[in-house]
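A lone chain, given as structure tokens: the form predicted alone.
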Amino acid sequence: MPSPGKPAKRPVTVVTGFLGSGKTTLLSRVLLDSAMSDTAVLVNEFGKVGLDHHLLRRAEEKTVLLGHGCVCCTTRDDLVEALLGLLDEEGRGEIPPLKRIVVETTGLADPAPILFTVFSHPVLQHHYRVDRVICTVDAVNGRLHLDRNPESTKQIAAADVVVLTKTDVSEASPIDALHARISGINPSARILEAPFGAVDPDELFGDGAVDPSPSGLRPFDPIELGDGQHVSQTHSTSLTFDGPVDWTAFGTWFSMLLHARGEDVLRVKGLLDVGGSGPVLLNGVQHVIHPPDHLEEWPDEDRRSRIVFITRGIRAEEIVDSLETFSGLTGAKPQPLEANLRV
């Protein structure tokens, strides 16, 4: 909750997805809704997209690579300029108060630099917050993209909501298989279908679109992937903890993991019991971690700590073994829900 007299931060939604997966079609339909009139949209291909929106702005995806060479921790200078410009226009009364900003990435983009830019910029972090990442997946070609393009897997791993597009021209069996595969990559993401690019804006942007809990924690079955030559080794690991977790000790372990293997930790999402009335919400993409959110109450009756790691080249047993060495400090023993899945 914002403090009295302090305006709420404007939510930023990132829309990502592989080439041709229907990002622009989805946005063009959603933006027709009157409830989206005060939404600013930042796109890369200004003048070449099928969007007719009065708050359309261009963002050219100019990045600045930091000295340590980490690709996920790059600054999007174009995004800084565009978001500061929106604040200036709003302050001068040239545009209405913004309810939301949507950033559409290019088809090969990694969403992490967008998150890093908002979280790390000394001005933006006080006016904007990353609300969610939405990823579009082509129901017709999605399996092929996942088999051959690691970028597609990373985009799904980063998502809070996955939207299956072109379901109107795909048969049911491939759609069901794609549902299972997406859940295998990112068990915490909500999956929606958008035939003809149509989906209820409330389903995408309403409070119910993103469940704070990493739902669906369960054992996973191996999935056949077809052409193995092009498959990246991505693993999904789901854990629960037996008893409360020492937040300081867990934070130390987690910081060490990110320092050592941050670019290979594609996504982390979880609820941790730290002994309070509600859990700590942990949410991050690669090195870029949302500020931990201490919730006032649990979202459901299950009050166990549970967390999902989506990693590249880090197997489930490595995470469990590492955590168990900290079990005396964290105060809880990790209980793996077997999830050693190549996707």
Given for the second form:
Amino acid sequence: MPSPGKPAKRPVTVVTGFLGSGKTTLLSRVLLDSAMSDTAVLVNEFGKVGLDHHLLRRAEEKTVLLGHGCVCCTTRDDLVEALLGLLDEEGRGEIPPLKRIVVETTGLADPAPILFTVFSHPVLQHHYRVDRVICTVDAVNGRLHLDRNPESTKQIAAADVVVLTKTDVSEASPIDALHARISGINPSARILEAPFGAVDPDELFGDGAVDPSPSGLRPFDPIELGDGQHVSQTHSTSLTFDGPVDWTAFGTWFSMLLHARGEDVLRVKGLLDVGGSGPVLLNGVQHVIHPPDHLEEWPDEDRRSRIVFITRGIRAEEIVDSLETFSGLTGAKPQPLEANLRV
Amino acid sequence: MAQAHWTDRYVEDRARAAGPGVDPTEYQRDRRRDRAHRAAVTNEVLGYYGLRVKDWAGSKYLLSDGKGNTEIVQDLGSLWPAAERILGRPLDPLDPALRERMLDGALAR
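Having seen the form predicted alone, I'd like the form predicted in complex with the partner chain now, please.
To see the whole picture, the full complex is given below, headed by that same chain.
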């Protein structure tokens, strides 16, 4: 959200997803669109699938573990180098002003370090912002990945947009089941289908200003999880508050939670009524919290807080009970929302 | 100067959004009020663990346990690890024992 007096930061989009889930196919299709010509793409390796794009750069994943050795709070040195290099080229006029940067991760990569790198680097944080995390899920093998690899659950939890690929070769009913399963893990994510890797770049990237997903409280039918046992470790908790929340007190509670249980808080996303003219946009992946945006106004008529926590091994009741206990400090009581919601 | 912790961004952002030419004492007043409120809220929680923070020169906080253990912390990002070092265990807001003590505390008031 650009605000007066601040130069617009270049949006960084992270594309994650399992090996063979169609990240590169999706990118190569999207990049054909002329609207994407001022988008730089950082890939881990120049693959066999010919990604042909004049702003393609290689950034081989080099992770540097910092301080206390928590995996999500690591800096990707390769990314620092590549992003600084792009700024340099742009400054010298060798490349056009960058409209967007897309970072493609390897299949097993955790997106959190990419976010951490952009938010915490002393130079990068002023020139770039993480716009959204896109996760590709293969409609044919997605269920298998989810069953076998906890990493894929983490990737979906971290995503703002989930793209179902290969829907052209899959039957309809597994696709429906996968939709339900993905919403069960991350009710805040927007799900798009990309048959043959084709998806409208506008739908995928929006205008780049803010995540275009509907920020209204849009309850949809509670989802029956067909395959409950595999997601039983992952819980999503959707809640609102009965009034404005004291931002300082909420920050105290949430920073405490992240310190004690951060590895099990896969995601938080929401709009928080802190008593101002607009809400605070809260968005975090594990320990890595986007700089909270205090919005000037609410995106729609509904001015209630709505927030989703995606946790591993922490039950919804535990979150609600804890917030209830802290309500003397935050000034508002949590109210669980029955239906899932999108933020 | 290290990057501001996400819980401290509000005041910084407000100051930056206001732009140059704004009375700087207003920002200082805002910031002082914010820090005092943060210390008060944090102490409500830390009290249940026998810990306490005090604003230190308006830029850091002193965390102590009343038994002579003291640590200087920058923000909430470094406060919880420091508190864990002093206590020897993490302070978990989901801990049912904390919940019980906080509810008792609220009733006693």
